[in-house]
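Read the single chain below, which is given as C-alpha cells and is the form predicted alone.
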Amino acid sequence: MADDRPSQPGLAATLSLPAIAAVSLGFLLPVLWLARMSVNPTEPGGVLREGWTANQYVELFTDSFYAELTLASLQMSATATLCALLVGYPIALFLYRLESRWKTLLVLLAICPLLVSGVVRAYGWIVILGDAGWINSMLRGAGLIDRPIRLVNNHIGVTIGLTESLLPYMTLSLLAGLGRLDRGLEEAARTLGASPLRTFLRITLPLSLPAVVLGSTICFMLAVSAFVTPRLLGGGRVLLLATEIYEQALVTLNWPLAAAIAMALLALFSVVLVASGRLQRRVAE
C-alpha cells in the first residue's frame, strides 16, 4: 500500500510558507520599493517623475560629504560597540558564572533598559549629561571644574547614549555564546600554576571569541542604523547616515537620494554579515 504522507522536504517547505510570506511582505517588498525609488528621477522641490536614473548613486559615491558621513558613522558605531563590549563582557562573564538564586533577577536587571523607550532613555541622558545635569553639578560642587563640560550635542554624548542602548544586546549575545566555556579547562590551568590573567588570556577569552564576534556584529549594525539617540543627544550637530536619511526624506523631500543612502546602508550590512560569518567560523575552529 502506497504511503500518501508528504515527504519530509515537502512538509518542511509547506510549513515554511507562512514564514516566507511574512518575510516577503515585511522585508523583501519594502526593499524592492526602496530600490525602485532610489533610481527615480526628481525635479526641484521633490516632485517625482517617471523613469530611471542613476544620478542619486553618482552623487552618493562621488560627493566627499557622503564619504565623510560614512566614515563618521563607522567610527561612531565601532567606538560605541567597543565600549559596550568592554562594559558588557565582565557583566556577562559574572552572570554566567554566578551560582545564586538571584541570577535570574540580575539577568533581568541587565536587560531591563530594553523595556524603556529609546526616546525616554535619550532624554534621561540629556538630564544627566547637560550643562546643568548631574555630572556637571557634581564636578562643580567638588570644585573640579569652573564651567560645564559639554557632554551633549556632540560626539561624546552620542557615544555614551549609544553605548548604553547597545549594552543589553551585547550582554544577551555574550551570555548566549558563553556556553562554550569549560570550567574544567580553567580549573586545570589554575592547578598547573597559571595565573588568573594567563588563564583568562589563554582559556577564557579564546573560547568566548565566537560570542564576542556575534555580539559585536549585532551591536555594530544597531549602532550604524540608530537614529533616535544621535538625533536627540547630537542636537542636530552630529551627522550620521541614519540622520541624513531622515533629512533627505522629510526635510529636503529628496526621497530617491534617501532611498539610495538606505540601499547603500543595506549593502554595508550585507558586507558586515558576510565578514562576521567568516570570522566566526575561523575563531570557532
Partner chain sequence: MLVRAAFALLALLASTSIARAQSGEITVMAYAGIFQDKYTEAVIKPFMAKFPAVKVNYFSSGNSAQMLGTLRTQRSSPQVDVAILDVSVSNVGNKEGIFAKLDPAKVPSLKELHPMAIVPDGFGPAVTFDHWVLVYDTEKVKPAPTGLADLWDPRLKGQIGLSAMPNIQGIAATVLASKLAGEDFKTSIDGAIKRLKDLGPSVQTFDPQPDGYTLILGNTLTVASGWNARAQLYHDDSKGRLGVVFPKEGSVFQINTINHVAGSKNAEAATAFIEYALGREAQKRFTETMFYAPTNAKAEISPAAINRTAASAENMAKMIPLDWDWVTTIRDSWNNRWRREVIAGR
The other form holds:
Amino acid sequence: MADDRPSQPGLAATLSLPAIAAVSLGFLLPVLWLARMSVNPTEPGGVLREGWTANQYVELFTDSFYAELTLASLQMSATATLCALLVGYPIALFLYRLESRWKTLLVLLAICPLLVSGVVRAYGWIVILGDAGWINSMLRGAGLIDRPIRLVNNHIGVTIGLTESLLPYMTLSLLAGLGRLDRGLEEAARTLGASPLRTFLRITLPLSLPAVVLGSTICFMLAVSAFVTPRLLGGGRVLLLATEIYEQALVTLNWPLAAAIAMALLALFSVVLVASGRLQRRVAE
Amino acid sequence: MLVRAAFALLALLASTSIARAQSGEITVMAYAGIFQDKYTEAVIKPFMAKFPAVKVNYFSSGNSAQMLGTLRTQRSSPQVDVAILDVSVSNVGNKEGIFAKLDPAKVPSLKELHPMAIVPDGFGPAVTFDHWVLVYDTEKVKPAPTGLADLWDPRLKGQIGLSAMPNIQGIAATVLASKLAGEDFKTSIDGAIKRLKDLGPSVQTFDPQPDGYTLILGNTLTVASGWNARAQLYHDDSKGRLGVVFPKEGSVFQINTINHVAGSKNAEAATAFIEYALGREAQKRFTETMFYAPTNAKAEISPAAINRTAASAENMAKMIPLDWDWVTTIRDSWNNRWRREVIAGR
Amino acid sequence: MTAGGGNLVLAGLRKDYGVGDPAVDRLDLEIAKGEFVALLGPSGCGKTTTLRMIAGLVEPSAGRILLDGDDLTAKPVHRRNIGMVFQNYALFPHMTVADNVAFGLEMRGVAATEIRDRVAEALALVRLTGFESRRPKALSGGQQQRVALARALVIRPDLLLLDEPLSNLDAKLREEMRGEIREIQKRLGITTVFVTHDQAEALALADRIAVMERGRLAQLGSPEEVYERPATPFVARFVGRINALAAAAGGDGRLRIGGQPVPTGDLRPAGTKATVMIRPQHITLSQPGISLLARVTGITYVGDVVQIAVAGDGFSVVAERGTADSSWRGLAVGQDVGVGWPASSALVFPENADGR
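Having seen the form predicted alone, I'd like the form predicted together with the partner chain now, please.
Below is the whole assembly, all chains and molecules, this chain first.
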C-alpha cells in the first residue's frame, strides 16, 4: 500500500530552488552588499575606501539630525497613510459591495493611477496645486483669497501627492482584506435594531480591521520609502529618510552613509512588520 | 571580498547596456539631454570625421554622482573610456584610482589651458567652464535683477527658485551671499546664512523640478538660480523671454573635467579624444554651440559667443575662485546649516 | 420568555427592479396574530423579496405593510422590531454567542443585568446554555441555527421572519429543527413568516401556506387545502407529487382520455379540453378491463413507498403504494393493468389554467 502523499523531500527542495534563487538574488544579495557597504570608511567629498568602520552608524545615532529625519519620515508616512485610509476606505467598501457588471471596470479605474509613473503624477499635482494652478486660480476667481495659498513645495504638497500615490495600494489591499465582511451581517444588525451608524461601528468596522491593518502597513512602508514624490513636491523643504538616502547616494556620494541609513530603514521596516503582524492577529480575533 | 564579488556581478549586469569597447571604438560618458545633443554635434562628430577609424559611443547619465557610481561598479572591467563630469566628483574618482593620469606628451593641448583648468597631479583637466547665474522672466520682472541682492525684493516673494545645498548651485549661492555680507567664506558663512535665512520664506522652491528655467517659462517662478550655458540656450529657445544675469556680486565656476578611465580598453583612442576635446577647434565650436566658456585659453571664440560666457575679460575678473577640493571638506557643515537654518527656517 | 405577536397585513405589495417582470406583484396577505405562515414557491418566485420587504431590507415599489395597524412601509429597518433568521444565520463572527444574542438588546438600551438574564433565558430556550462564550465558528450548523433563532427572539419581536433557515442543514437535523422551531413558535405565540422552497417543510410547519408563483400569490390556505384542493395546476404540481392527464369532454359531457371515459366529478360541454390531475396514492390498479387499460412500465422501490409507472393509450401515470400494503407485490413490468381512481379525488382544471 503506497502512501498517496508524495514523500520526496528532495523533490520539494528542488522545486523551491528557483524561488530561493530569486529571493537570494533579488533581496538577500543586495541587502548583504548594502550591509557591507555601510561599514566602509569614507574620506571628505565621498571618497570610498574598502575597510571597516562604524563611523556611519555612530553618526546616525549621535547626530540629532537623523532622529529628526526619522521623526519627520514617520510623521509624514503616518499622515499620508491615514489620509489614504480615510479616502480609500469608503471607495473600497463601495467597490466591495457593488453588485454590478461595471464592478471590474470600476476596480480597474481605482487602480489605474498605477499605470502612470509617479513622476508624471507628481507633475500633475504641481499643475493643480501650484501658485498659478487650478485650485489657487479657482479660489482667486471666486474672490476667496487675494494671494495664492502655498499648496506645493512644502509638506502639504508632499502629503497630498503621497496620499494620492498610496491610494490605489490602499484600495486594493482593503478590497482584498474585506473578505470576511458579509452584507448579511450588516442586515442582521439592522434587523436587530442597529442604526446605520451603529451597524458601521459595531459590525462593518471591526470586521474590516484586518484589512485596515494590512492596507495601512503596506502603505506606511511604501510611504517611508517614497522619495520621488517628496523630492518633486517638497520644494527641497521636506527632508525625509528616503530623500536623505537619495542625496547621500546620488548627490554627495557618501555611499556608506546612504547604506547605513538604508539599513536603519530596513530595521525600522522589520519593527513595523512585527508590530503589524501582532496587531493583525489581535484584530482578527 | 563580498564587495568585490558584488561589484563584479553588477558590472556584469551593467556591461549588457554598454557596447563593449572594441578596437577603434571608445565610449564617452557625459550628461544626458541637451548636453548630449550639443556635444555630439560640436565635438564627437567632428572628431569621428577627423579620425574615421575610431567610433565614439555616447553613454549618457543623469548627473556626475551617477557617473561615478557607474564607474565604481565597473572597476574590474571598465566599459567607459572617457568621462566628462563635475570636478568635485572627478576629484573623488581621482582619489579612488578610478581615473588615470594623462601623459602630457600625448595631450599637448594641456599647455594651452587656462590656469584654473589645470587639475593637480596630472589628472584630467577642465573641459568646460560654466558659472552660476540668475535667470528671470523678462516679461514679469521689471526692472531686471542685477544680482543676488535683488532677491530680497518683497515683490519677488514666493516666486523664487533657489537650488539649495547639497546641489553645487547652493555652494555658489553661499559664496555669493558671503560676499554680499562682506565676509570671507573661507572663515565664516554666518552672514551668508543669516541673509539666506531671511530669504527662506520668499523662496517657492529650494529644489526646482525639473529646473528653474522650465518653471519660469511655465509661470511657476519669476526668478531662479541657474547655470549660464543652459540658461543661454533657454534664452534663445524662449526668444529672449528668459533673461540671464551675470550677478553683480560676481560668480563661481562650475567645472566639468574630462577624464581617462583607468584600465580603459582603448587608451590610445581615448587619449586622442581627450586631446581633441581640449584643442582649440573643439573648444571654440562647443562654446559657440552651448555657451560653456572655453578652458583652452588659445581658442579663438567669436565675440558674440564670448560675451555670453564667463570668458570675457570683464566677467573673468569678477569670478570668485573656489578650490573644489577644499569645498569637499566643508560641504557637510555648510549643508547642515542650510538644512537647519535656511530651509527649516530656524 | 414572552414575545409579542402582531397582526401583519400586506396590501398591494409590489417590487419592481426595473428589468423584466416585477419580482413581487399585487401581493395581498393578512396574517393573524400568532399565526405561522409559510411563503412557498420555487426560486425566483418572489418569496424572499417579500420577506425582505417585510423586514425593511428591500424597499417596496408600491403597496403597504401594516403591523398591528401600524404602517411600516416607510419605517427604517432598525425601528421595525422584527426578528429575522437568515439563511446562512449571519452570526457576527467577531462576537461570542452571548454577545450575538445580546446585540439587539444592547441596541435597545436595555440595562446590563436585564440583558444577562434575557440572554440566558433565550439560550435556554434554544437549549444552548453553556455555550455563551463560544465563537460562532466553533459551533455546529444546528447550534449556529439555534443561536440565530435566540438572537432574533430575545428582542421580543412583533414578528419573526425565517428565511430558509433549514436549507443548510442535513436531512436528519432539518427534521429535528423543524419540530423545535414549531414548538418554540407555538410556545411564544409569535406571528411568524417562514420562507421555503421545500413543500414538505411548509406542510409540516405552517398554519397556512402562501404559494407564490412568479411574484404573485397563487394560493393561500391551510396545508390540507393547498394539498387537497390546489387552486391551480401549478400549486398542485408544486405541493406534493401529482399525475396530470390531458382529457377532452365527449358528447355526453364526460371527460375522456384516448376515447375512454375517466372518472371525474363533473360534466363539461362537449369538446372542452381539460387537465385531470390525480395524486399517485389515489391511483388504483386492478385487473385489465375494468377501467383505462395500461401496461406497467416501471416499479421503483423507495422505502416507505413504491412507485409504479404505467402507460396506456395517450397517457402515463405513476401510482404510489405504501410498502406495508402488499397489493403491488404481484405486479411486474410489462403486465397489463386497469388504471382508475375515485372520481372525488380527481382534480379537473381547464386547459391552460396556469395561463402558460
